[in-house]
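Single chain ahead, written as structure tokens, the form predicted on its own.
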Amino acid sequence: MTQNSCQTDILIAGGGIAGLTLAAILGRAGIDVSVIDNFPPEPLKDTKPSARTIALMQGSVNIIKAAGVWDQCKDFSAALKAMRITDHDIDIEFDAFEIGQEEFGFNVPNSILRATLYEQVQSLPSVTTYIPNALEDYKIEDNHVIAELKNGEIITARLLVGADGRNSSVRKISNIKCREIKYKQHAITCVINHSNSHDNISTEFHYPSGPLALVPLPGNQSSIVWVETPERAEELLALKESTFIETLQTQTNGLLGGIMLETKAQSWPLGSIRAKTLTAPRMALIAEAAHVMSPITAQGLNLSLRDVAALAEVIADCLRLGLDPGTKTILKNYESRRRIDITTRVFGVDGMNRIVSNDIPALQKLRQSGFKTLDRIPPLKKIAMQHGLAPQIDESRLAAGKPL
């Protein structure tokens, strides 16, 4: 070892929200993590809420609190306690009620998770943040993970986790491929005042382009996801600020009444990413380094959520039972856990945004024809909720409140 070295049990690549839970959950275990970010968040005292945000579905909260941060992420979320959906001349609403529940679950904004989740790993005696950093390299030696970081420092881990996104250094590294789509939209995402009470509906309008999602948060606000073409987005977005929010009263049909930008409005391309495996030698990926889906059914971060679920249980109980968390054994326990559910998923809301996502009259019949047998049919419609909410594929003891 030279000076410029550490060791740790866990060296997490990425610090956005799957990494730092990640961290929070095993920190709070007491296991030994270090985590590289090369872009710290703002203090929370200092942190506004964002234009993008999360629904976190319940079982997603569950994972939150697991990592000791819901308390105070709460206060600047908005409970979602039913969904409507219009298309055309067809207008169905799911109510958490009709699975027996209060809500579905939360919507929170990305930067007030993200900072809260900062603060609390910044506190966790056994976790170390390298936070600005990168990793340069790896290598595996000894059943060792051997990382070189931007700045040479060098963390010896028994196991390296890829929690660093869509162009995942952690992925290329390890040479694993995937498969990519590119979408041709962009999602246009902001934060509105309006005068009319969103009654803690969620609604998406569905339109040729793509979904239009009002999506509410604490008062009399929603954060907006509008999926347009990359031409139309940028066009949204170099209008004036009244013809843009003139032109979004007429998409949502002036559903909220009068309103106003909180945030400006800002857009990112749109697309999906499945790597074709979540492990390598002494590694695993989570979150959008293995996966990345449409917004459409708000999936993406719940189902994240739920690889940090899987691989948080694999490892805790694989340290208790005193055994090497990075053997291909336990990786494997890993990736078989998460790869249906993962698979699933992306091709599900792929292939539902490509329904939604246009209007050839046979799959407009096609999408509304389904929506209007949900409605007629209860317990179709209450089958079609709960799996919406969480599979039953992976049984995280975490998402089900339990303890690690």
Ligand SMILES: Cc1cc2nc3c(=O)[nH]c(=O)nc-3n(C[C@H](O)[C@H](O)[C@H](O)COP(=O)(O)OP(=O)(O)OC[C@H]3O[C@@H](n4cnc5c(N)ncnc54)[C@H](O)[C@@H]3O)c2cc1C
Contents of the next structure:
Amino acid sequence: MTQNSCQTDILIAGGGIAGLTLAAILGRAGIDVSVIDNFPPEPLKDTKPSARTIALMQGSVNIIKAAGVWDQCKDFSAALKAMRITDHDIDIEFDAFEIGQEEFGFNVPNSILRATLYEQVQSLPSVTTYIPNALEDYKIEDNHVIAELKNGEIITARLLVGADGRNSSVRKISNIKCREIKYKQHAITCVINHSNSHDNISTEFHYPSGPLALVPLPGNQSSIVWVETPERAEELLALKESTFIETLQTQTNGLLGGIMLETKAQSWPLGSIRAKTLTAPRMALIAEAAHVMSPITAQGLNLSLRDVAALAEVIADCLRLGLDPGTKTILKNYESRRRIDITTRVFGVDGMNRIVSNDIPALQKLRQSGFKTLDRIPPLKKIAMQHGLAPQIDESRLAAGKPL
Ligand SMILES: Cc1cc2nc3c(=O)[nH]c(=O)nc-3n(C[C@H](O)[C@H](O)[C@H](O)COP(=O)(O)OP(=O)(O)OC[C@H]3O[C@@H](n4cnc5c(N)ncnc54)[C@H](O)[C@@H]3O)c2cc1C
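Any chance you could show the form predicted in complex with this ligand after that form predicted on its own?
Now the complete complex, all chains and molecules, led by this one.
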């Protein structure tokens, strides 16, 4: 070992929400973890709720609890007690009580979640952070991963986790191919203050260009996810604030009363990515490094946190037995636990996006009669709601609220 080299059990490339959640869960169990990321978040005390929020379903909240940061996030979050879909003349409501729950989950600002997780990992003695820094390259040598960082440091690990987002360097270095679709859609996001109460109901309006969702935040605030064509999104962002608000009022039928912007509106290009495999020798991909989907139905990070939970459990079980967490058997176990959930969600959300975001009369009719059927047949509606929340197979211990 040279002066600039370190050793760790688990090296996580990417300290976004997914990478930091994994680091916090493993770190709380005393497992030796290192995390690399380009940018640290702002300190929590200076962090303002961001224009982007995440609707976390109950299983994901349990995973965030396992990372030890839910108590700090809860005050910035609003319970999601019902979801309403408005599609032309159809108005259908899904209430959490219909499946015996108080709420489906909570809507949390991204900035708060990442800042609390970052503070958490910094407080854990078994976690080392290399932030700001970046993974440049890695190779496998003598049953170890040898990772090279941007500043020339070398880290030796038993397992490398690629949590470095949609343009993952780890995925590229491992030569893992992916299926990628670029949608002709952008999502505009912002937080608004409004005069009417949202009653903890999230509302989604369906338009040919894509859905527009109002998702509750604490008090009379909501976050907006407004899917439009890239050209229309650019036009909307260029509008005077008062004209942007008027347009939003019209598109949401004045549902929330008077509106004021709390954060500036931003826009995000949308697409779908699915990595052909989740593992390579001594490497596992998680979260957006492995799969990206449209924000419609708010599944992205929920799916990612299930990767985090499964990988954390596989690693912890293996280390308890004194085994090497980077072996083929361990990685195979992780891959087989995650494959069906990931494949069905990525294809399902892609299909849903195509059905919802169009003005072809036959598809519109099909979609509306689908919603009507769901509304008329309660057991079917219940199954749809349960499936929307989490997979019915292989629920992880952490998602079920049990210890690691
Ligand atoms: C508009 C919108 C709304 C959404 N709403 C929801 C929702 O309601 N519910 C939901 O579940 N999901 C939602 N999602 C999806 C969710 O936001 C993402 O899945 C999630 O933020 C991605 O987290 P991540 O940690 O996988 O990736 P990222 O946040 O992209 O983190 C990757 C990290 O890796 C770092 N990195 C990159 N390259 C390197 C390198 N070479 N070395 C080291 N570090 C590196 C980056 O700096 C970054 O911090 C939404 C997405 C969008 C676009």
